[in-house]
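One chain is shown next in structure tokens, namely the form predicted on its own.
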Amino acid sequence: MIFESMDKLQRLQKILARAGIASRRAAEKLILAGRVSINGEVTRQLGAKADPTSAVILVDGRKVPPPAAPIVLALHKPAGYLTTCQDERARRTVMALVPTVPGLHPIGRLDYATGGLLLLTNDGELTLAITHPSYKISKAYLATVTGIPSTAALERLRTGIALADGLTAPAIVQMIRSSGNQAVIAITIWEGRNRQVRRMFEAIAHPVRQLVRVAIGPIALGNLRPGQWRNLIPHEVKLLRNPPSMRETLP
């Protein structure tokens, strides 16, 4: 039997998200197979509630650590970086660029040859809420490109592009400036396919020179400089927590 103060008792799947350790679907998974542990003992309900201060709490032997106080990180990724906490190849990731917290870890992705603005936090709760395909964040990009795009390109942009997984969602495309054989064009997505941007411009014969994201949501890069972090303020959290819907924000 667990004795602690109810109003610190937390559902064991929540505290083992909120700590980064696995999503609550996956921790459910977890505690049926019996392993994880509170003060010892092994527990295999559902239901089973801890105080994530000062329980022991061990998923295969391994300690959970307390919740750190929850932050949010804006950080300017610059290209050549990886977007990961560690890499077997001992390769550059965005946890170089950033301070050493507990938990602390990307929210998403950005791929090795895009830079912009990369979210990072030690709330797992946070990225599983921001992640998961129900949310539809908006996540906008600077694309130079090869070329200048048609109007009728840009259009296909807008409405839907045939890629190899699927029909891609209505995205916001806005020319910037064109000169010789290039051109920048701004896009807002709603979706997080594997390198989708460059996909859609490979797509309309407009491949990728350089990409940016300048936007995650309500939060903006903003006059950050490559390598350059900062944290976000509690109003800036609270709207990436409730950010506008994707049909109150396209036109």
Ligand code: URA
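Here the rigid core means the biggest group of C-alpha atoms that line up within 1.5 Å when the two forms are laid on top of each other. Remember, it's a predicted structure, so these values are computed and weren't measured experimentally. Numbering follows the first chain given and starts at 1. First, how it differs from the form predicted together with this ligand.
With a cut-off of 2 Å and the rigid core superposed, L232 has a Cα displacement that falls short of the cut-off between these two forms. With a cut-off of 2 Å and the rigid core superposed, V184 has a Cα displacement that falls short of the cut-off between these two forms.
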The other form holds:
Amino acid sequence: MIFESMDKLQRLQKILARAGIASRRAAEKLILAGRVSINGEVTRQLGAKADPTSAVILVDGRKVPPPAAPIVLALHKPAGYLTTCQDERARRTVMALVPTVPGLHPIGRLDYATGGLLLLTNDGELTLAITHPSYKISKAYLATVTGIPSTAALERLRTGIALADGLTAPAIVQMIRSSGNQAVIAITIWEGRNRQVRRMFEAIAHPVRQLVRVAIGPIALGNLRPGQWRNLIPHEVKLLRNPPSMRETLP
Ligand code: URA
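Instead of the form predicted on its own shown above, give the structure for the form predicted together with this ligand, please.
Below: every chain and molecule of the assembly, starting with the one above.
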């Protein structure tokens, strides 16, 4: 079914995924269920195409916004900000630190007390891809912990720690420095479980005092100061869309 000029036509499931409505597969289910219409006409065809800049596309009667030019930002999130678009208790969110762009939202999350690299985008499909459990990208942190973990404790972090939600996958762990009763440890993980790094260090009885994410895959925090942001360059966005597999990245 063709509704607009040939060159701007995109498959309906791609349009819905780009708008962050659903993954492509879930969008196919919406289409098959007859919940999607183009210019007033319900379509159940998975091959249906439309021009997302001009067609009126509705899902359950609600309009799918036309696509904005995709942007991806890297923000140095300071500790003390929530990683969310809105907070019902009106606490500070990361959105106060970035320009107002329709549809801009954080990719994944950092805890309130964690600082460091946070990516934001208005490209719902990129967010769905990166936050999908099958997407393996490294996340590197610098953790300042209480006490000085032994070599054996660091090895436990490397090989896998039994947490309440299961064994952690292999991690890269390196002691950076220690003094007095604290140590700074670099840890790289390929998972994104809730409070994972903090829980891993709690499990070895060295709780985290300060946590900063310094890289996500090939994107480094670099010289960004807390509260500063920058646009990713196209090459960095391309790397994010095609991450190396875990096997290629682990030592
Ligand atoms: N692990 C944590 O414990 N907290 C974060 O914010 C990110 C990873």
